[in-house]
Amino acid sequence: MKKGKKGNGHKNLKKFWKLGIRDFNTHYFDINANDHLTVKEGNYQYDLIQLVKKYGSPTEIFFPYILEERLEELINLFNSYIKISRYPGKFFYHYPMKVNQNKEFILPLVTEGANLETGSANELRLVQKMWNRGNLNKKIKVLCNGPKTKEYLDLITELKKQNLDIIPIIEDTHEYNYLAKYRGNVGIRLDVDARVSSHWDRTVDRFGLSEQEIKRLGKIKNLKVLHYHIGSQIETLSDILKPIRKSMEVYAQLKKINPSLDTLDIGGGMPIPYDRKYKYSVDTLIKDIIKFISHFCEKNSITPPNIACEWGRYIVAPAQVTIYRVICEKEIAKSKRKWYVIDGSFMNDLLDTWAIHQKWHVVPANYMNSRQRVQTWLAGMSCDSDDKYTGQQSYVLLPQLPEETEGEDSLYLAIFDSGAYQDALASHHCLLSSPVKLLANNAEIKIIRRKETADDVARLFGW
């Protein structure tokens, strides 16, 4: 396999693979002298090929310092614009645990100042464990979203009695009636009358209550939070500001009869640039959010609310990369493209590929300087025709395979931004094993999930 020259070509190569670019969240990545993909932690760098050859493939590598850095930057941005604008409210970040429930993800976020948001009784059980062990600062705030069973509601009540600052968000009248006797603050979810361009663009939303339904409830005992969630991967700045405008109109009306109301939770939606830049930055968005709410409150003579957000994907997705080995290639009839067959499964390990047709940022982890490149479609190891990634009906440009596909000469692929949702949604189609999961931090590697054996997977199905 031919290789190009170093020097200026190195910069061009990084640009070609979209590395070292903050707008693509790839400023953590570089290419070393061996044409291997590296991840930078300060002045240290991890050679991903060395890791995958030591620990095997497929592998998921988690970098908690990336997670921590992104959360710190987000909190600092909000607090800076609050200070510059002399905004009287506070900012609270709530990590939605459904995005990634792995302990190794949640604990670093909590230690960096994240509050929590749960979507089920089982997630709240994890919070209960941390609270009972004394691991959570008494200042932490927990929002409880999602449809609530009696178990979920009873656990909320129990933790409130244990002095956890916990706020159930009312999703429907069933929950409203149950919480009528609840002796703590509550929130309510607004099914905001605004539709935007996002992964979750629905004509009918089954979550929350309409503006009219909330009005019919009248005064709501101990109402603290007005919450909405408009979508995921919201593509334009105007589509993020649109529901804020609608929700603030409802907030102003509710504030008149519910003086305890003091927080607007704008939910999630901040996008990850998996394969392309978005037309707005998080910096611009935060500045515009605070500016708009300030002007709205001044015009309507109300106290500006505290602002909460639940940008989970934005924080955690870039902190993990998934690596596969290409085990062989196959010709595609009447096409210039080729199948590259990997040693893992998209349907199992990166389910969003199939579920929501996610377009990933894929680069080679070695042979990055190769001038011989092929338009490929990637095929997973299950026997399902949907277990593939085609760049969503386009192609993935990758180096031509070396003559040998074993050991030192194998081609490895890195798929960025795999830290959000994929673990919780992972499956075992065809009884395939989950990848080994590594934690890379402070120049050390820790195995946090070994690759499953055939017996491990069989036991999941009663064998």
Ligand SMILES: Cc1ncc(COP(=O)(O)O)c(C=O)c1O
The other form holds:
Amino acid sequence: MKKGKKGNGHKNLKKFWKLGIRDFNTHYFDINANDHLTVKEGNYQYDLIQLVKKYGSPTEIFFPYILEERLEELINLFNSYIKISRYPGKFFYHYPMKVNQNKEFILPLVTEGANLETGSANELRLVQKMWNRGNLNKKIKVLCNGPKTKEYLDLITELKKQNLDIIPIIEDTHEYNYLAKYRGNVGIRLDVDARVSSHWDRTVDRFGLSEQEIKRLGKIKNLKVLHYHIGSQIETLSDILKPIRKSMEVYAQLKKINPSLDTLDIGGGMPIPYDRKYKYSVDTLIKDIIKFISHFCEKNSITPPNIACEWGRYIVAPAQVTIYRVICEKEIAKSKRKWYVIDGSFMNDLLDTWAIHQKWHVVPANYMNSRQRVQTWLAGMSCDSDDKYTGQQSYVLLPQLPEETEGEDSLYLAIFDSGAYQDALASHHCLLSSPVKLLANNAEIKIIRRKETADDVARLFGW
Ligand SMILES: Cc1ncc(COP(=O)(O)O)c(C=O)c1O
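Switching from the form predicted on its own: structure of the form predicted in complex with the named molecule?
All chains and molecules follow, beginning with the one already shown.
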């Protein structure tokens, strides 16, 4: 294959592969003189092909500075709109640990000022570990969501006694009763009565209490936070604002009998433009949230609440790229498309492909200038017919395979935005090994999880 035309050629190529576009989170990506995909850190750039050649594939490459930049930007945006509009409340970002529990992801977020949100006793144990080691300063706030077992509730009580600023968010009446003797502040989760378009099954939502159920509780001792989480990947601005309006109506009612209530936690839901569908920017959204709550509070003569959010995917997904090698191609009967078989598995490593039909941004990591392109469907290595990615019944455009598919010159492809949820969902269908995970920061590469060996995987199954 021919080497790429430089200069303007690369400008067009970048446009073709949708790189360098902030709205798509691809402004970190570029193409170098070898037609390889690169990731920029300031004026340094990582050549992803050099990395896979050195560390093998499949590879997950994590860039902590991307995560840090995104969080810093988000906190700054909230704080500057709060300042500009003289909003009297504060903003608190709580990182939902379920989105990615790897230590290497959580620590940079905490150092950047994130508070935490847990969804289980086991996640709270990680907080306990950091707290006991003295690694968390006393300003950090922890919100505890999720259905709570006795172990979870007892751990909350224990950490409260150790002066951690921790708030259990009551999910149901059993938790409410259990926490009757709890000494600290509590929150309550509202099953908010609003329909939005998102990755969440609203017809059978089982989380939180309805407005009527909360009303029946009367005064709630030490109530501080009203929380809701209505879904992930919320696609329109109005769908983000709708539950805020509903929950502020409940907030105003609750505030009358619970003067200690002072925070609205709007949960997660800020999307990643995986499929380029949604059309709003985070700036507009934050401005509109603050404007709406200010007006509402003025109209209803209540003090505007502090605002907490738990946007997980938005912060974390763009900080990781997954790279696979194409090991062969196969004909697809009665179609001009071809299967490209990769050296990993969608079902194991990128489970959302199967679970929520995620649309990924896929680009070649080399041969980016090849003009001979093929409409492909990508096949994973497990034996399952669902282990595939078809671009949502469409196709993935990739360069024609080089003659050499085994060695150095094989075609590699990169899947963007793989940093959220995929690790905790990962599995071992057909006993395939999980990819190596690299951390790239300050121009250095560290292996943070080596590729599992056959023995590692076998051990998981008692061998
Ligand atoms: C309670 C709660 N908060 C926050 C989140 C994070 O959502 P997202 O990653 O869509 O922002 C979730 C995800 O399911 C959740 O259940």
